[in-house]
Amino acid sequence: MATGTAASFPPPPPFYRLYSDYSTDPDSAPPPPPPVEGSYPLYGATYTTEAVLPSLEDQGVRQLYPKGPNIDFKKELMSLNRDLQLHILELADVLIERPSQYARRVEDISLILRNMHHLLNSLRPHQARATLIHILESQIQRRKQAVEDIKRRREEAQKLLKESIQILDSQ
């Protein structure tokens, strides 16, 4: 079946020579390549490393809420939600009375949903920070509990040792 000259595994890639024994020289590995900055092509499309949410105008969508940095997200989302409910009721009415004219209502609903989606995506950085703060606070709490548990067990061990010493001394 297999001849004596055939290897059961392929040879290692040629860059393995760049690495020496880690136990003798931990810094023997070459440094990693620098991270890509700016834009880069991938599978025929150009991507960027900047984490910027494209505006609705860049996406070719009409913005239904006011522009600017001081947006009241709660108020705007509630307003868009009310508009969405109204448009869904209008769509139901149009489907009953004039079924051939439903396309415009569906486009309006799609526009409202895209605006809501964009507003929610604008909140993602804040959500990420809040989630990270919560995770760090819970880690701190768990570590404080672990320290308290260790202290309590140490005190119990010291108490047992003192009792054992007293018992041994009394005999």
Contents of the next structure:
Amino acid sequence: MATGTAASFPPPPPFYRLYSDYSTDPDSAPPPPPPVEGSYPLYGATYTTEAVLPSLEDQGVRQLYPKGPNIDFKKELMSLNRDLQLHILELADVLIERPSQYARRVEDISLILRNMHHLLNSLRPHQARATLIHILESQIQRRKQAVEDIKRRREEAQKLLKESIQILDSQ
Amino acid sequence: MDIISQLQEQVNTIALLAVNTFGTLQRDAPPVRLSTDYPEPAANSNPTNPNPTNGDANPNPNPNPSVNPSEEANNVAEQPKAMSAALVQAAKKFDALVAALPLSGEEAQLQRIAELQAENEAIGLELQKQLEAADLEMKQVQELFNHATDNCLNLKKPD
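Same protein, the form predicted together with the partner chain this time rather than the form predicted on its own?
So here's everything in the complex, that chain up top.
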């Protein structure tokens, strides 16, 4: 049974033979392959290495907030929130009076929710830059601290040496 | 959790509350009176009791069915209030989170990053200089120490 299942799978790739002398001569083995750039196929689907958020039209969803280079995120998010509450109330009314027409209202609510999520996702690059700023600031802080420490220690060492010279001279 | 993830969670919470509200109301809604010809359903009907020992027609309705309608009426009135209050609270929390977003322009951020990088470079060079000077001094001190110990060993005569 074991030999049957073992024979049905293909053997692993034979690259291990290239590394037989690696411990004695690291240059005899091929270098690692360079990282993939651009688009690459994986299990039949195509992926890309560029991280970009697809716009709403690319996903086939109507964009409710105005387009343009600078979007006032806070204002748009708050107005979308108000729209959402109004639509929920509308849905409640429709369910009371004309229950068979719920579908359009539910679609509107889901449209608003998708727009909200898309706005929040488009805030992530901003967050990434803010994180980078924070990291740079803390690194500068640490380096300044290290410079101060080294200066202090050098001065202490100089002082000790001078003292020891004085002691030796006075003897 | 960072504020954008909190905002995303809040959006999902609002959606969940809305869905639960409508689902619960639709499930628990009492039947609607269609016409005045049909009587209201009797509150004390006990269909699972074919017991013939009950001579008269239910003089003592067991307490459960009579408590149920009033309890249900309370629930049906209280639930929409509680659920809509929760929905409004969630929306207010979302607004509060949006107001707390620390936003700034992209150019301002990029400029700040460039400034910080320049400062980082400068202080990196300073640190490297200090490190090299400290390394040099340490080597000198080690030399001195070696000389001193050699002299000590040479001067010390065996007893």
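From a predicted model like this one, the values you see are computed outputs, not experimental measurements. Basically, rigid core = biggest C-alpha set you can superpose within 1.5 Å across the two forms. Positions refer to the first chain, counted from 1.
Comparing the forms between the two forms on their rigid core, the Cα displacement of Ser28 reaches 2 Å or more. With the core held fixed, the Cα of Ala130 is displaced between the two forms by 2 Å or more.
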